[in-house]
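We begin with a single chain expressed as structure tokens, specifically the form predicted on its own.
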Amino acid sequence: MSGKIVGVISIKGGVGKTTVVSNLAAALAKQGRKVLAIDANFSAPNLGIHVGVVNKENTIHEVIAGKIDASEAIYPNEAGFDIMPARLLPIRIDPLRLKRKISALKNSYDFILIDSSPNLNEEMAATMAASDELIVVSSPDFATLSCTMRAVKAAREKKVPITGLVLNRVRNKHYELTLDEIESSTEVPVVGLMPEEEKVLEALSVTTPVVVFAPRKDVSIEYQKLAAAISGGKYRDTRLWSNVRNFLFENNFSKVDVNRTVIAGKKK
């Protein structure tokens, strides 16, 4: 087994990026991938407390540290995926070391996802360098727009490959960008459209993905097909609504759904 380290990058906090990590790694779990998420935010973690794994004695921390082996932070959760947590109250580390420490786990796992740091310093470099491939988070708002032009601008400059840019808690408002103006100014396509949705925050309060607490709600089915497209397949949407919707409109693809299938086409 040769996995693949995909980096889930934003230059902006509050976009739902850990959130990103934690349903794309159950989703990909559900579709039978062995997946490891790496909580690489080093001063100001996250994502276990997203699936209820906290206060752990071994963590990312100690292993960039030299401390302890990768596989020592490793913690199975009940969402399917394994997790390496970060230090909630972190020791002094050097963050660049990432790459080294963990390149080995590819031998274990298809998926390791990196939770990056929301700021464009030494601990998001560090997601570049160990990351084979990089999603970019956003939401469709001017403010967010010129962080994630400055998150592509900078992933360009080191030269990792951008799989495409996932819009999240999008509302379907007039004052929304729309996906034209997104793509032209950022150069990246939209491969995922996750809907603000109340279910995700109830997931949230429980410690559980939104995928395994509300499968059927169309966020949990954008993370599927998500999923899906960067293992090189397509996601059936089994739901009764969904399966009428298409019929009668089986030619209006959205785009997205098209840049998924051009992203899955690359990944056979």
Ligand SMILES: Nc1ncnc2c1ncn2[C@@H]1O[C@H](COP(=O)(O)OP(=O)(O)OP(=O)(O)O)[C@@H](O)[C@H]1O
The other form holds:
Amino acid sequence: MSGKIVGVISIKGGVGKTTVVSNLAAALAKQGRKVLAIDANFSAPNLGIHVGVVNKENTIHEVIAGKIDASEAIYPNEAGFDIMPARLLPIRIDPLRLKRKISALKNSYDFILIDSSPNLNEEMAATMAASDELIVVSSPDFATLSCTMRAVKAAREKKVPITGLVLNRVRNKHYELTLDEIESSTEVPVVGLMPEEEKVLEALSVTTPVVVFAPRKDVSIEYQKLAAAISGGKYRDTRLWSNVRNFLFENNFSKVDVNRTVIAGKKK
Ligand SMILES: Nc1ncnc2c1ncn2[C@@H]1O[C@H](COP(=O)(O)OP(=O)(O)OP(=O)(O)O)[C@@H](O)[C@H]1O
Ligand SMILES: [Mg+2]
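Take the protein just shown as the form predicted on its own and give its structure as the form predicted in complex with this ligand.
In what comes next, the whole complex appears, and the chain from above leads the way.
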């Protein structure tokens, strides 16, 4: 097995990187993939909290410090994938050792997702260096877009391929930036359009990804579609309303669906 390492980045904090990592991991796991999610937000980690894995003695910090082997800091969680948490009270480490410490794990997983720090310093550089490809998380407002453009520029300078943008917390309001505006500013295709959804917050309160907590919500179906595209396939939404909609509005392909078909095609 030779898995792919996918880094999830954004320069602005709080846009949804950890939510994307935990839900994409859960969706890939539901589709039968073997997945590891790594918390590489070394200074302010919280991936463990999103999936109910907390207070573990062995973490990525000990792995990078050379105290333990990477395989000793891996824990399963109820959403069906493995996680390598970080220390909630971090110790000083050299983040740039990340790549060396985790690359052998590619032999054991289909996908390794890395949850990055939002700081454009060596913490984010470590995620970029360790990743085969990147997903950039953004939201449809000017403040976030300017940070997103910087994140895209930084990835391009480091020559790490960007699979696409995930637009998170989309409310479909007139004051939001449009998909075309975002794609033309960044020159990166939008491959996931995640609606603002209260269930995401409710799911977090019980430390469960929304894909598991409320699998039939639009946001969860979007994660399933993104997961399928990343593995080179297509997810069929079997919900009744979605079938009625497709029947009534024949050829109702969204731009994001087309982008996902393109990235799925490249994975084959
Ligand atoms: N689609 C959504 N709808 C509603 N709330 C959301 C959605 N996505 C994320 N959130 C909420 O937004 C908050 C921030 O998300 P998250 O922790 O994933 O961001 P982050 O980019 O990882 O932050 P940091 O940069 O601090 O690591 C969380 O409370 C999360 O539950
Ligand atoms: Mg985070």
